[in-house]
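Here we start with a single chain on its own, the form predicted alone, put down as structure tokens.
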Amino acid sequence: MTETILKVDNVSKAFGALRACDRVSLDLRLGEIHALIGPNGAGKSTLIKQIAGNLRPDSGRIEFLGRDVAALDTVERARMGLGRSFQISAVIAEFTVLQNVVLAVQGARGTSFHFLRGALSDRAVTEAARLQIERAHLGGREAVRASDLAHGERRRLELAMALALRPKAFLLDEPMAGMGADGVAEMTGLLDGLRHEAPILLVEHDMDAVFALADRISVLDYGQIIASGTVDEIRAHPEVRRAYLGEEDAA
């Protein structure tokens, strides 16, 4: 049986009368990309925030690497290897590509962020940063300020920073947002190569990318999982076709 890295068990979260998550269960297994899709307002971001530690569930259990993480905050979960990217950028706009990734390398090593100048003269640190920059297809852009990067480049910088933290699993929230066709194709290729390094829970609206990448898909609607399965199973599911794929006449 494939090892389960992340398990969400019967998690609920309400804001007053609104049940943003209603007894949600899903898991993330070693070597896979598990996509979470659903209409705007379905509860996807609320679920990701609970997994990452920004919100605490009203009920249910979240396990990461076999450990109940209810008592851990976002920093502690990140130190365990839960890598979250793309919803709120951690990029420092006035820093260069290299400086941003060096900060992430320092974070992975538990080194204070206050000593950036020293880190930039540490060959081991800068080489580790340059490796992730190359992997994110940003080679030759090390000296460019983050504020001067194109949108797709900035997304890839965020990915390089996430990689530098050596995560055991990725939570990626809308990594294709705002990209054109070329950017989506490049990011799709990058993510496809990462699944065997760390499994990915992927929230994404670009259905072509989802269908190209996902090993499994879970569909969230009005706070509930209405279907979970392979790409072919989700494509054929009549309730999903009505609720999300827009096929009102689905049988």
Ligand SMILES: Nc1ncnc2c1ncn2[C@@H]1O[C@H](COP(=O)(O)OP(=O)(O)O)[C@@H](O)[C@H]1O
Given for the second form:
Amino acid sequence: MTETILKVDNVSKAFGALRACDRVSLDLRLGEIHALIGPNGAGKSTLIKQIAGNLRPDSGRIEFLGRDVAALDTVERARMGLGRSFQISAVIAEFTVLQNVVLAVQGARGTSFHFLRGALSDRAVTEAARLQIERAHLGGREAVRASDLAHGERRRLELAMALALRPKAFLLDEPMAGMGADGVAEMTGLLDGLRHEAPILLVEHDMDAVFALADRISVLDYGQIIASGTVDEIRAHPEVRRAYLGEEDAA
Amino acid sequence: MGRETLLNAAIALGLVAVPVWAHLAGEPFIITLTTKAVILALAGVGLNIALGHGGLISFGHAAYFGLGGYAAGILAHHAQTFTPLMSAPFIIEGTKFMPVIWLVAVIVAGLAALVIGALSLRTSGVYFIMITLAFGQMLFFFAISWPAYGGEDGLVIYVRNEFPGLNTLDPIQFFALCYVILGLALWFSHRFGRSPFGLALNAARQNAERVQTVGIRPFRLRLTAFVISGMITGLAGALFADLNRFVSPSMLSWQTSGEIMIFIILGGVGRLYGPVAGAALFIALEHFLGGVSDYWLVFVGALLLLVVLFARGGIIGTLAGREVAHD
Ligand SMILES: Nc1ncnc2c1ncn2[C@@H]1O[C@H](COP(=O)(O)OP(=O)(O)O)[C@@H](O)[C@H]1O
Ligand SMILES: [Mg+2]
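Output block for the form predicted together with this ligand, input the form predicted alone:
Every chain and every other molecule in the complex is listed next, the one we just looked at coming first.
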């Protein structure tokens, strides 16, 4: 048995009458990419937010590294090792690439409460940041402000920030959203190499990327997991083809 | 050297040149006026930590300014009337010794900022502005209605407090003292802005959720910044009391809070020398326009409007352009 890093067990969340997550169960195991797919409004981001601690589930249980995280907030879960990227790019716009990643390194090391030394003059910190910048293929862009980056670069900056946390699991919400074909290919290559560093729960709409990357896929529809399995199982699943892959594949 | 550095150096030099000229020309009033600008700039440097770096729109910084002022006034009052500040359980005497007064001012202002910050930082936006204003007004009315220290009439410091090796009654020497303190505060503010803490605080202003996801708690950053901010403004209050040799509840009024905020907006929010440029301009306008018309504040209002509408970076932003991030 491979080790389970993250376990979502029977989690439900309603917004008024809308059941955004309805008894969702899934797990994330060491070394894998587990893709979570489903149409818009299926509840994918809502699930990610509950795992990250931004939303509290109405019922159910979330375990990370074998521990029930119900009592922990976003900050504590991040410190435990949840590295997260947002569906809508969330980087510090006025900061440069280097400052953004240094912020993440500081967070990981817990060294933010220093008032007089320079944030960018600590070699150990900036070296750690530059390493992740290189890995996210942003080498040479350190001094560019995040607001001046191209869309795809900003998404990779988010990834660099998540990497800098040295997380035990990645939660990536549509890291390829809005990217062109080249960007998707580049990000696919990056994520492919990451799974051995920490498993990835990947929400993604780009099916080529999902089929290329995923070890397992879960399909969410109207808040419910309607199928879960390997790439081949999901491709062949009749309900999935009807509900999600739709006409496109039937043709 | 960047444009902003040059501009800052010019402002720093100008602030020395004016009183030195006034000293040689025998114009002590101009020295006092410049000293006032320097002290108010210091109050602004304090607020700039919360407002500029932290994005915390405190409309109640008069509280710390006034507490610093009252710390100076009350300690001097007990020293000059030879009555102890407290006699039970142990005796605490007043003092005319500035370093002790400053220490007390900074601690009192810092503690007040800790309590007020801990309560008001649970809110944000307009609520934060209102709650900080409310705390400021509470202290204002408390000072007015507390007769022991002059109530509405305030407290007079008969002779300016003392600093070893200096004759603080000499305007140019008192100016030099205030100028050095402003310089130290600016040095701190500069280092602070570039420190790991400054980085995290500025990040939390722009995107608090992002800061949480890297494992840093915005509330702790903000509260710490708020306390440091209050301490610096409190120190300015103690100097202001000594400048005027007088403390009154007006130091605690919301108008004072507004003025400190105006310095920052005029000078450039978050810019190192923003509060200095803003306070200097404000005092210059008060001096020149105040002599011409009683409605000089209307001009300040119009200027403020122009800055907010057309020159968001204030004086520093307009003259020096966008801040350089790093190379
Ligand atoms: N904070 C909220 N309040 C009310 N409804 C919400 C909220 N967040 C999401 N929803 C609704 O929940 C459903 C699932 O949303 P979401 O999780 O963002 O879907 P997905 O990420 O799969 O596209 C949608 O119908 C959305 O409108
Ligand atoms: Mg979504």
